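Next up: just one chain, as structure tokens, the form predicted in complex with a further copy of the same chain.
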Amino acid sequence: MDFGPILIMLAALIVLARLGSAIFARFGVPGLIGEIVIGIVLANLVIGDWSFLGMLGIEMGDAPSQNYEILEVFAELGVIFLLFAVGLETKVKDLLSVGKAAMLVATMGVIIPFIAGFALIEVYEGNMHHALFLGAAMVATSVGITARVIKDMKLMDTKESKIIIGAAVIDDILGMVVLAIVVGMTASGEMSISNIALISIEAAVFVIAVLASAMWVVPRIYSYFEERNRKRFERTGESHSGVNKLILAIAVCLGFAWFADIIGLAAIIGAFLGGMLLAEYAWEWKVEEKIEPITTFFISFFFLNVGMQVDLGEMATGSAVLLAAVVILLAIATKYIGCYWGAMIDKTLTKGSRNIIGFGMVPRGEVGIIVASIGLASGAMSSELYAVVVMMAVATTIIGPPLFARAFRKKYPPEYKLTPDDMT
């Protein structure tokens, strides 16, 4: 194998990557914005037979090129560790003090945004298949994006955010059960209530079975094996415990993404609900800062790689357009405003947090992306309404961070300090 093309890709995307990066970040704009312009940008800057991926031996498509598998498969890695990092910072008491704020929050910013994209075809094109598909495209948040978003503004510990991770981790299941409704009526011409049932219950198993673990069964092997090494320390003077921690979070980061993904739900949300089973400690262990470079290498990939499905000449055309600007407001509006109605059963969140949670539903990115190209591939969707579902999700993931980020500091300004009341 040769190996040199591929250094010289992963090299040359990574700066590229930083570049966009600190250049949105210098006008205030989140950096992984950047990543995806570049990403757009790369993919379309395409001058007679020379391109600029044509340059770095990608070739995407039909027959993807190595490198580009190779892309593909640190774009995925970058999103799981992501995801990971983000479990490991989510204890499973903070979520549940906000649970019932983000079941209603995920579940109004589920079904209004479903609504309006399934009537927005249906009228628009009277073909049920493909209005199914975009609705279910225009579910489920991108808890990616808001989560960098969140991390990059170190406000990780405040009420708002736990609600919105948590809403998004909810509605990402929500969407997998919607997604499979879809392809279940899509396929066989009427929902398949077996099915249905069997995601719905596996993920509600899943989710279940790792938050009881994360408050019952985690403590009690750690304090097994504390014990332990105590007594061998004691015994031998010898402190170190065999066990090394960082292969044992990319373990269980790993292995809970694959296995949820075999039981159908997205492998981004077996990461999460890993990261939070270790979340109490993380800290003790030093694993976040440790997964923190990996992240980094990783997650770049992924930004561009999200930049990369634009086909911008897809959209050249003028009805084209218009869908996608009416859809691209559908999308944001309807997010937003289910979102924010859901946060209203909480009394004690203001006008401004629940703005702050309005907004950071908004983004879709790599779901939204997964769903539209399963619809593609099952033919349930045209290439003109696939195009339209890529661009959304790249409009709302650019349109969403500045509005949420804008709202974010309204609320705590950068000398702000966090009190508290702001973290329950």
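Please move on to the form predicted alone, as the form predicted in complex with a further copy of the same chain is already shown.
One chain, no partners, no other molecules: that is all that follows.
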């Protein structure tokens, strides 16, 4: 293996990715969009027989080059660490305390977009696998993007914010289960009740086992080692820090991702659940801040690779442009309607509050893109539909936050002071 070209490729790509991220962030657009756009530009920067990717030794297609295979490994690690980091911010007790409103908002926000996406592709081309993956890509909300908007507006303590964050977390878990079912069904090549039931049971058992472990097993292990360390200190006057927390976190992340892959689920599901397992102690152990540089480095290759899969030639036809426009409109409308209806269970929420919740759940961000990349890699999604899904994820990520912020400002203008009723 010649390391020189590999090192040059990685250095060039990480610099370009971070540059794109910084430029887009300056205009208030999530940096991940900039990294995806850079990937699209690089992949389509072709002049005659010359291409930018070819200059870096990156050859894609049926016979990928060694450089591209290494880039794919980095990209896969990126998405695994990203979902692990999301899991670290998802405490089980927070999930259990958000109430019926957040649960129904999340459930309706999953069912309606999935049905709409599935039905659209079934009518458009009659391909069940394509329909399943589009439905799955339209399901999950980007917790990070929505939370960032709320935090910037300094309205984290409002009732609407608590419902949105709680619903987005539950939404992600439901999305992971949907993805697990879709991946399992496309891998087996059949859509039978028994097959769906088996995959659903596997996913449910995995999730329940992790939640139960996070609530009862991990705290006992933590208490055991804390007590052991206390006795050691009393006996010797020395405190023993125990296992390196960063190494433990990485081992849990990769181990759970491997286990999920072994039982037929997506590796990112295992990484997400592994993060949830440690979420209660992530802040105390400073795991989040230690894992962040690793995630930041690897995830840039994932978003670059996402953009590199988009062939603008696939979007040159009128039918592809029309399909993309319909999918984007459906993604916005169905998520808004589903979450708005779900919020109606709480009679104390006004129409303005339901608008806030509906628009707050619109951004798909990295989650929809992850689903699309899995579908493309498994051969269950065409390159045209993949490009459409990426455009949908990018569009909802750009369009959602301004709509959400506008709805929030309508109810909570800048001079508005929060009252106890707003925060319950």
